[in-house]
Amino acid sequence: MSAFDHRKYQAFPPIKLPNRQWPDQVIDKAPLWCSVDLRDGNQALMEPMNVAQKKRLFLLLVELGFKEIEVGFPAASQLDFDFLRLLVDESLIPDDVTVQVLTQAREALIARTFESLAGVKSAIVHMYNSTSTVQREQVFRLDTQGIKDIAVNGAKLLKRYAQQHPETHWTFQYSPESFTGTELEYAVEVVDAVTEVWQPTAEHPVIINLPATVEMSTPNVYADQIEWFATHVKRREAMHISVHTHNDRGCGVAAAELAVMAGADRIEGTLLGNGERTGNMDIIIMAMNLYSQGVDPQLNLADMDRIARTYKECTRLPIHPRHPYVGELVFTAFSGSHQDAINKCLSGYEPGDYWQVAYLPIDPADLGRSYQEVIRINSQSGKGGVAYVLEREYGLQLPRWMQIDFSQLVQQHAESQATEVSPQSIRELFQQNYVESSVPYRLNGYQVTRRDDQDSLVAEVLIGTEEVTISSLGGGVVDAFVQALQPHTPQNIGVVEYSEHALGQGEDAQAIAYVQLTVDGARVCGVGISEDIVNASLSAILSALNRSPAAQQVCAA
């Protein structure tokens, strides 16, 4: 018998809701959101993120506009404890943002927990115990009130311990954990044991999480999961039932979804999707979702390149290039009738009119994107074989987005000349565009330090006729060399894609470094060539200012 053996699993069984009122609901509000990057994202990691990478993320997360984030599982990890620590000593944490911790429903995590949030304005403590029926048979072999005695006396910890520390405003969450295989009387019958405990009201509600820990349906079951359980569960006006789903059969965003239109209030998800297995639910996709439906998601993603950026930078993990809203391919057209649909569509659109445009469901300007990602020559097999004569002949390993941007080049210059392109002719064209693009910026020199996780540039810069010295402080040499640069250009500039390789072997081998940067929202792209990488990569940021509408202004001037 094949190991491919489908008998052994058996169906999902349905939920016995017969006057279901979801599926006749529709989004007209964005739901409160919780981001969960630093723990559950945070855990997901083969690399956890160092202190510096969360402080980074976190005040990104801040910044895009969440008001709940949850920071770690402080009583098991040291590292989220001091991580925790530094957020409150630091006076990281606004007055409107609340910060949430996890924790298990055992007394010595519980103490461990509050002596993290000490001195915190206000705090989610998310307590949870697995109710699941394979959890409690398999795993804590435990009957029903042995799980649930569980989650009552870590209610009545969590109520004590907060009432040692009333300076700090309180919000309680408790979690059924694997709450999608959990009876659902079973999952009411022990959150109702936990709110008597904890008593909440309307003026001061508790956060009822329901979590998919992981999927088992298709998103309208857990739909009626949710519509059931908030139909018959006590103290309904006094709690946010909160949904956490994970996306084990690719369906996690729907899910979401669904249970906001069953009577879900908060949503706890990730950027971009980075959780466990498949991952978590994708806040940004579900956000971006309200938004093209003409709902304020009440989160601020409008500057998408550099959310990008900055989440490739904190976690170390790719995006795909169809990854919706936020991939480098999702507005682009290779198609030519899609092409033209898209230009005709363009061609009509006025400002104010609502946005009806043939395969963009968003315009790519709310995210900062340029139209140049919209329409691209039809020529997947051009890209292909200009990278692979590059490669082949002189070693360039030129990444996807170097790609697209240099076969638009040798296209142009092929139909100039209306002949076949030698390779020696590629490799200068190449040289020509991007390399000795030197004109009005030069780069004359530079130093780097590097302290506590920051780089320390200092460099000579050559501006039209006149050497100016800038200086900043950043995450990397790139991103100081940028700051330090912002103030000498009129446009508003910022990396969006880097990538560097050897050009040859030992010694004498030098470095090449590649560069995309928004300039204004237009996508330009640079080249350095030098024996030293720190230099290829900030020649490669000039090289791409250089050919920028910047370097014309500044000629001008």
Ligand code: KIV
Second form
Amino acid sequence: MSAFDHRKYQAFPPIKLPNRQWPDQVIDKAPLWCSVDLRDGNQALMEPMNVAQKKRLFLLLVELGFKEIEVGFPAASQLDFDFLRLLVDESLIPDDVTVQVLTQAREALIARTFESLAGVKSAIVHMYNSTSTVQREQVFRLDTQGIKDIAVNGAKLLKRYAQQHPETHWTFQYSPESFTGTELEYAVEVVDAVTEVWQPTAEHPVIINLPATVEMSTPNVYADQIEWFATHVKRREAMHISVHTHNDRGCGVAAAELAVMAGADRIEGTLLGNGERTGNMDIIIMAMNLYSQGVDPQLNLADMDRIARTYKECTRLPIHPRHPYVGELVFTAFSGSHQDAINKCLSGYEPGDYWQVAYLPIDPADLGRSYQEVIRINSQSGKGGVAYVLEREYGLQLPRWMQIDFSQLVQQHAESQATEVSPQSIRELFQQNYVESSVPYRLNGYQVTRRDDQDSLVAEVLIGTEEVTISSLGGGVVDAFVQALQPHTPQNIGVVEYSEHALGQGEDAQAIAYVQLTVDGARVCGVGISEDIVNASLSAILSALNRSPAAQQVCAA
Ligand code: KIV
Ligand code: ZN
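Alternative state: the form predicted together with the ligand, after the form predicted on its own:
Below is the whole assembly, all chains and molecules, this chain first.
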């Protein structure tokens, strides 16, 4: 019998909050951020960071603009203790940055925590104990009073130890761990008891952190829990409500965002969401989500490649190529219709405009990413993408009819290779299929004279192995050349489309001509490139002719 049986689980009960306010709120300013990379993130790593790695990540976090950084659990880890001492001894904590440390509510651990913080100007001491029903009943085997006593005793100890070290500016933080699995009335009761001890004021507030230690419900339920808590807790004006979400259901960021709408002031999370199990809430995603709504996230994430590199080197974790805002592929479109739309929007975008580019929620350049990677070509790509790559990389501005013709060749190539096609391969395909199409017709030379609005053209054309001199009069060289050629090819030729432009600038500039002919009713495209525009145009006509079935017949004859 299969073990896969949904009846083993029960639905998370909804919160009774008939007058909930959060759904109508809009986030219009950044929350207070606290990075827990060096503590929660670190404790989830297969290989926890060494002191050098922690220092590197700490310096990055400071540079990104974090003002509160949880640096470890010094009473539980000698390495965390030593790291904190290193920060103090090397004066690495800027005056506007507050370090935070975690401790359980036990005297020996609290004493050691204060020891680790000696000489720190400003610190947050973060005390936690688990309050959830499951932990109370099955892990601690204590009743609600017993669990509340742990928190209250811890709060008293924090206060006492802090009073012994008045040289440091202390902030107290309390987390009813597993808040999401705790009855709301009980969570409020415990927090009220803790703040009764601490007696915070609006001038010297405490932090009450409400962790989704395990994400147990949809994010709207978490938002209800936060709003319920914020509207029932005592001394609300004297506390920052902080949220600390994990990502078990994949909604860690969504839950934190809705929690801010529901009244949370502060967010704990990690860069790229590293953390226990499925991770902590990802601060980069949340900050960039704000940014994409025109809100200053108060973190500078512009050099995303460096952030990603430091993250990978410190955590030894890979980054998924589709990780929002950071992954290698998140600004890349392979699909033809997406490429087409991006291409059109990008060419219409002027700096200073609001960003409105289809399929790109933010400008990749804001994160130091280049437009080079926006459009990449495989068998799913279309004409817009191919045209974009040729223009961006090589300055070729293919007219639409030429794009249609060439993209079919690229698609066939991509399908046969079953892989992505590089810009260089695209350019080579273009060259081989059009520009180098010189059999059986090849231009050996020409002379044009213009008189009375007419071009008189004499050209030397190699047809197979025979050099033929052809001549004609016409309204332009293209017209004259086609008329001159007509008697020398068994098929009926007509010009349908023609386009040309300069390639490059200055003395080295070349001209490129694109032409579409009908040859016995079938449409064929050709391209000519030369320093001379007439040469390019005539070569384009022969390129098209060579690519037509007529050319095969001449070859075969
Ligand atoms: O996830 C959690 O509950 C924690 C607490 C210690 C805040 O990390
Ligand atoms: Zn956590």
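Numbering follows the first chain given and starts at 1. In this text, all values refer to a predicted model and were calculated from it rather than measured experimentally. What we label the rigid core is the largest C-alpha set whose atoms superpose within 1.5 Å from one form to the other.
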item	value
Residue 79 C-alpha shift between these two forms of 2 Å or more, rigid core reference	no
Core-superposed C-alpha of residue 179 shifting 2 Å or more between these two forms	no
